[in-house]
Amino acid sequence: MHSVKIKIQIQQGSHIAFGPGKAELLKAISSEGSISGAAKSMNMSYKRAWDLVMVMNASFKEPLVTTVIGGSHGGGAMLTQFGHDVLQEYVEIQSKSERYVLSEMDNFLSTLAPVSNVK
């Protein structure tokens, strides 16, 4: 069985404004409630996660993530409604793209050797 992986990245200048890694980070922030928790769940440094959030927020017309300064209850982060919308649209585009490409790949995939032949 062969698989096809489609990777959609949105380049903006010299930065990647959005792609699969940033989508996963947004999902993790949404579920963890913080950038540090999201970073930890993805085995990523807090600084790397923070930098990715800053690139995303600067790349779009509105912020995708907002943060709350810590206090007695601790800080946190959450996706804005715009962030949820961007994430949902990206996931849908990714899914549609994969379905389309797979539907067009039958002939090409039939030219590949069986997986057991590849060393």
Given for the second form:
There are 2 protein chains.
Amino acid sequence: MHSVKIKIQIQQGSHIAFGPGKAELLKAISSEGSISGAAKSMNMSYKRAWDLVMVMNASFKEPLVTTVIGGSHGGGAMLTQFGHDVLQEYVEIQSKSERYVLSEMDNFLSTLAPVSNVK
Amino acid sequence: MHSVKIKIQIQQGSHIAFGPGKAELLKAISSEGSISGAAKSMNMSYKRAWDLVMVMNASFKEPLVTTVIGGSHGGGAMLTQFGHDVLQEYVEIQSKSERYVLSEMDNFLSTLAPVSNVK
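Got the form predicted alone; any chance of the form predicted together with a further copy of the same chain too?
Full complex below, order starting with the chain above.
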């Protein structure tokens, strides 16, 4: 079986404002409730996750992630409504674009060999 | 300034039959005239370049790269006509898809801050 995947990266000057890795990180923060938990679930250092969040928050007009101070677990992080909206829109554009690319690739995919050709 | 880049990967079973890295490698083989020269120009080991060529050649119905035996430089490699066609089609789909994604991203890009916000 063949399948087509696309990765969409939004560059802003010299850095990447948003892309597949940052989208995954937002999903993980949303489900884990903290940056440290999200980092752990993605096998990423806390520092790297924190840096990615800082870049995201500075790249958009509003913050995507907000930190929660204190509480029984010593604080955590969650997506803002704006963060949820950005993530959802990215995911939708991603799906729609993947369908478009697939529709453009009929001829290209027909030049591929059956899977069994590759050892 | 914001810009949008996309990477298109064609998966075939458990491996990647074609994508941005393999497209770059084909371009490099075409301009360098050998797999070793292409590997060097991409800062890639000869073994890795060779393996990528083997996967590509096995992934399509015809080989994309052919080796030239002998000659004053001890042999080399070049793209087959089929290889040129596959590369050209990939590059065209890539450009067309990037324009499509960009057209879908008007609203998303309007939520980005000016570049000067990011340190």
